[in-house]
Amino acid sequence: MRILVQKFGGTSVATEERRAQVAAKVLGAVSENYAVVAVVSAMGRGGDPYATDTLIKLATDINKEMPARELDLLMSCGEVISGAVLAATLQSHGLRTALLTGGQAGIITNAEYGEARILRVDPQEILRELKAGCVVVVAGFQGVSEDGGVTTLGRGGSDTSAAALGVALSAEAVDIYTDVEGVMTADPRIVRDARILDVVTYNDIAHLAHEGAKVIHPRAVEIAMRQNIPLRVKSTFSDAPGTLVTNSQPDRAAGADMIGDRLITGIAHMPQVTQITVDISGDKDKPRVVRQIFKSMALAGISVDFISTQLDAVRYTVKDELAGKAAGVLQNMGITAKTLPGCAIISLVGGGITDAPGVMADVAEVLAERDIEILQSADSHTTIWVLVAGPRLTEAVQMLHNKFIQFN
């Protein structure tokens, strides 16, 4: 049995015309003999009628310290509409369809309400009713704990849903369903010359994915890359072969793009950070401070990014709107610390840095030309790093993609 897992985010099933191209995807693949899993998110996004973020909402005007076991059971419910709404279009397309929930398919998470991990996956449910001859449609974004209760599995989590079916299950592909044709370069709002990749590895879309690409899940990405699972990131609307994301290169038309012979695969950004600086020059125990620093921000539920530990200061970044609740962690401690708003985190993204002196120093040549200050920087031996002030956001992502970015 060749199994195909297709996965539909909630604005390729928010409407009915949009649901019938959505059927026509999955009769495509039942007329090329795949057995077929269909894995929906919850329809539209916030605002609409059954969106995670408007069921949110309809509890958290009530209570806004609503309990995270009962906040997960009422989230669960959009992936669950959405599934009956989308099985009910395939059946009058003429499928046969089996309807399951995440913990019906199999899912099994932790407890962590809002933010379960998947512990295991036992397909056999699925498995029977693909056997019988039905298109299986899966409530995504949520399993159930080992002692039952309903778990969702955070933002992206029908992603990372699809990914996790699809490994076990042994599936030919996963494919990734949404409004864009593919993983691009860079963010088209921003550049207007970016373009869809034709193959990216697992590593970089992972990256790229961490960094503030928003067209998969890294977890769905991880996930799959442990069983070297294709993944296909395509577009509910056209026909276009969007991207296929693996570990090898298989045979391409001639002239497509290279996944070899890339620098610089793609540009990711995150704007609306703050840069927090902690001046330590005058502590004794340096170490000792840092550890609290990061032990503080971590107690009181903030996560900090893009870290720089020097002699004099440290420097770390949170999201703009937790800044004043870092700000006043660190008062409590007796430190004072530096903030500056609004600054955006750019990332270039690509296994061809490791093997490539100079990267960073052309990154900085670059930016020097329109006299962008960089802030703070990073690199590893697939990403570089540069914190820069959100107003240059647009030209510093123009610029790097003119230098990086090149296409036969």
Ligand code: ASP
Contents of the next structure:
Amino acid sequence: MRILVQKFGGTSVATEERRAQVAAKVLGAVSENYAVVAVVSAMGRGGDPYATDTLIKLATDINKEMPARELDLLMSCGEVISGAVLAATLQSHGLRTALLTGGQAGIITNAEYGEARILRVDPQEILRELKAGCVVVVAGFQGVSEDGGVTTLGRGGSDTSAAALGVALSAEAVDIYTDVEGVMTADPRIVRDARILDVVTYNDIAHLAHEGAKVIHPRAVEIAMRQNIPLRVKSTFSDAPGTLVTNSQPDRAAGADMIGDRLITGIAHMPQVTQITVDISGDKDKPRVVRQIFKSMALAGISVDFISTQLDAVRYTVKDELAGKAAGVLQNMGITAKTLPGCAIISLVGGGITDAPGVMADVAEVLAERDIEILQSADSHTTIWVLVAGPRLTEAVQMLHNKFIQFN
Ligand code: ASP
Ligand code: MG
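Given the form predicted alone, corresponding form predicted together with this ligand:
Whole complex next, starting from this chain.
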């Protein structure tokens, strides 16, 4: 049995017209003799009646502190409704379907409600239905804990469901259908000539996704990568080939980019972060202050980023909305911090950076040309991060894209 997992995002299933296009994708796969598992997100975006944000609001407008377990049960309904509507649509096109919740599909998670991790997938039920000739429609974003609680996998988690099912079923591929034509070299709202990548490695896409490119959930990439299951990011609304996520080198003769040729694969950005600087140049016991700073953030449940501790200063970033809380926590300990809100992290991601001289020189050159200050920088073997003031973000990304993303 050749199994194909097709995942359809919220905008793809939002209207009758769009669901007809989804049905065409499923019918296309069935006609190619695939056994199809269709994983769905909740229909539409916040404000639409059955979208996840709308469901959350239903309860939290009444009680902000709704227990996570109950909120999960509520949220999980969005995908169940979406699945039922898609199943009905597919039936109207003459297909036989089996509709399963995440739990019924065998997705077993831990009991961390709202952010549950998948422990294992028992695909027996899906396999039984596929063998019986059904298209299996699975409600994404959810699973069941070992003690039977309905869990959700964190926002954007339907991608994770699809990847986990793809691995458990040894699917030929997992197709992530969305409203854009693939993974782009930068956000097209900022960079007009951003383009679709034909092919990208798991590693690069996972980094881009972590750094703010919203096209696929990074956890889904990590799961697919473990078993080398190809992911394809495609548009529901066109026949464009989309972006293939893989480890292997594509065939240049087939017109694809050579992964190995390029230095930078894509540029992601994350706005609305605050840089926090604590001057420790005068402190005698620096290790103690450093420990105090990060311990206090941890205890306050504040996730820190872009961490840089030096002998004269400790710098890190937090989300803008947590800046006040972070500054308050530090102040309570008698630590004076400088906060710079409204910054943006720009990430240049590419496996080609490894051991290539001159990349940072080019970054500095490009930004200097426009007098854009680098507030902080860091790097790994596949990424260079720079922090810039929010108002300079657009220009900085455009300049860097011009410099690094090759057109062929
Ligand atoms: N509906 C869920 C969300 O909005 C899951 C998803 O769309 O992937 O986060
Ligand atoms: Mg999504």
